[in-house]
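Okay, so here's just one chain, in structure tokens, the form predicted on its own.
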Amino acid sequence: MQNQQRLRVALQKSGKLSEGSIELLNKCSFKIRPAKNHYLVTSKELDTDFLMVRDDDIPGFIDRGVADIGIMGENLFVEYNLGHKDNKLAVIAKLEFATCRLSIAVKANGDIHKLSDLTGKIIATSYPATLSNYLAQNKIEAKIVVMHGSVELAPKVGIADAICDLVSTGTTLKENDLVEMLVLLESEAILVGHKNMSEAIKAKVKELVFRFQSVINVRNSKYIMLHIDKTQLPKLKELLPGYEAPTILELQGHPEKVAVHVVSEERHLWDTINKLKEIGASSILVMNIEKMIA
């Protein structure tokens, strides 16, 4: 790789992965606002250049040293890894957005119901290496037809008997009278880098991952403040586990009561609030958190 100090990051130019990547980076102070026909966006933060490219070009850019790191779907990393055995890519971090799955889907009222039924059939996909590897592992002989878009139309127009494609909500499958039969791979956005980065670039990447993690840590968390009787603190700690011990402050003029501050996961938030009210919690305030530095 070239000896340089600027960090080069490959990003998807458009699409859901691009939106999620830019949102995450902007929460880390990068202020990226790519224009429609701009393929290079520079930032003073960490002296960074962002290369806005097609998503399937990202792993190749990193492998050839054109970019140091990139954000891509795990599905794309697996596909590239299977097709390029001597690549120099390494997963640096999982980013917990753009979740989806690579699945085999079949006609809703067809005669394919299980994996063995695919023997001798035709499967359309944009992920031939991943599909081929899966079929080989399960000793299924089927023909693979490679398509780069509108894969879900293949069974309807008679090109294939089944498809292997990314699924998020499943709406597109239903619209084309397809049902998800089995999942090959669970996927999310990941940060991938070149294995042979310079020490200067490694330091920048380490800082970037630290910033990412500070944002990721609070995606499903809230900052909660409330008042409660001291005698109810043991029950409150059971209902509201935090990342660390809660902050407890005695209320001035009310020695029997305390104010409690805690960071807690958002799951089942409303059920938890109702239970807190049942044990006498009052003045409950729930706030969003932008970042949390561990």
The other form holds:
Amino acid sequence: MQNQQRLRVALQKSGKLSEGSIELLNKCSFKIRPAKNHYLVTSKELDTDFLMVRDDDIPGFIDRGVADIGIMGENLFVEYNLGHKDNKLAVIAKLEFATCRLSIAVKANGDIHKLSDLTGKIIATSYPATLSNYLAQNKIEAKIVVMHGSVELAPKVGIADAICDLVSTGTTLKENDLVEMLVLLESEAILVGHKNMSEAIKAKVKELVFRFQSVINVRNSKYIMLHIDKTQLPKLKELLPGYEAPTILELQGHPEKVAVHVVSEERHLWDTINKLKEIGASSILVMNIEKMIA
Ligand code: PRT
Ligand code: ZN
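Go ahead and give the structure of the form predicted together with ligand PRT, now that the form predicted on its own is out.
Every component of the complex follows; first up is the chain already shown.
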């Protein structure tokens, strides 16, 4: 695609979003190799400039028109929206990585067990707007202490009675003798853009989203090839609900058998393979899929 205006994409330079963002873009042919002191990475693909910044700066970059689009956590998007009325941000696509949740957690053996117990307590968080909005909606009056990192430490050192922070596996909470009490929001990486883009930039973003979707659609799928007796085909279709009808090919010298190619969800892969063996499938090959264009 040839057009004059460069596409400016803000990415997290280093952190929980950067690896997933770069992996996704590289699968879409961008060939990004971030280096320590490189804050601007250029690509010939769609004539793109990548601005490598802290995630906290990404919404502001897009809002002020310094970047056209950017990848951020939904949690940050929500926080920015609440703190910046009339901003110019719009969600373009969900990217299905960096999933986590913003939760309130309390001391494992403490006296806070339910939302109403937070009345009059102190809660430490890096998400003050989201938390205060949630407390107001639930008519809870509590004090919010803003911290920009190590939030899990706050109850231990007596700064707060509870925390409101991101949780993924829950290991950090456990290590700090905290338990998750309630979830404020579920989050994943999202592609966000400026509400008013030129037609040239819109066309590039459309192409980028198409490429992202081709990768995301098959992220949890495998391409399975196997040999099987023709009489077992009805059972096989039950075991491998593919996106499309499976490809069935004759096997030379074995008129009773066929080769089957199918795209299938990875979720229960080993379980499925065992069931395939039970109905006599052989030469089972399982392959990764990079992209699938519908
Ligand atoms: O330096 P910079 O400002 O760019 O990075 P940062 O340190 O502010 O952010 P970073 O990289 O920690 O997170 C960026 C985004 O990744 C977040 O805004 C979320 O959208 C997403 N994300 C996904 C997470 C997590 N999972 C996550 N687990 N962000 C943070 N965490 C932290 C959490 O704060 C807690 O300290 O990991 C810890 C909990 O993890 P578990 O697995 O022990 O539960
Ligand atoms: Zn940050």
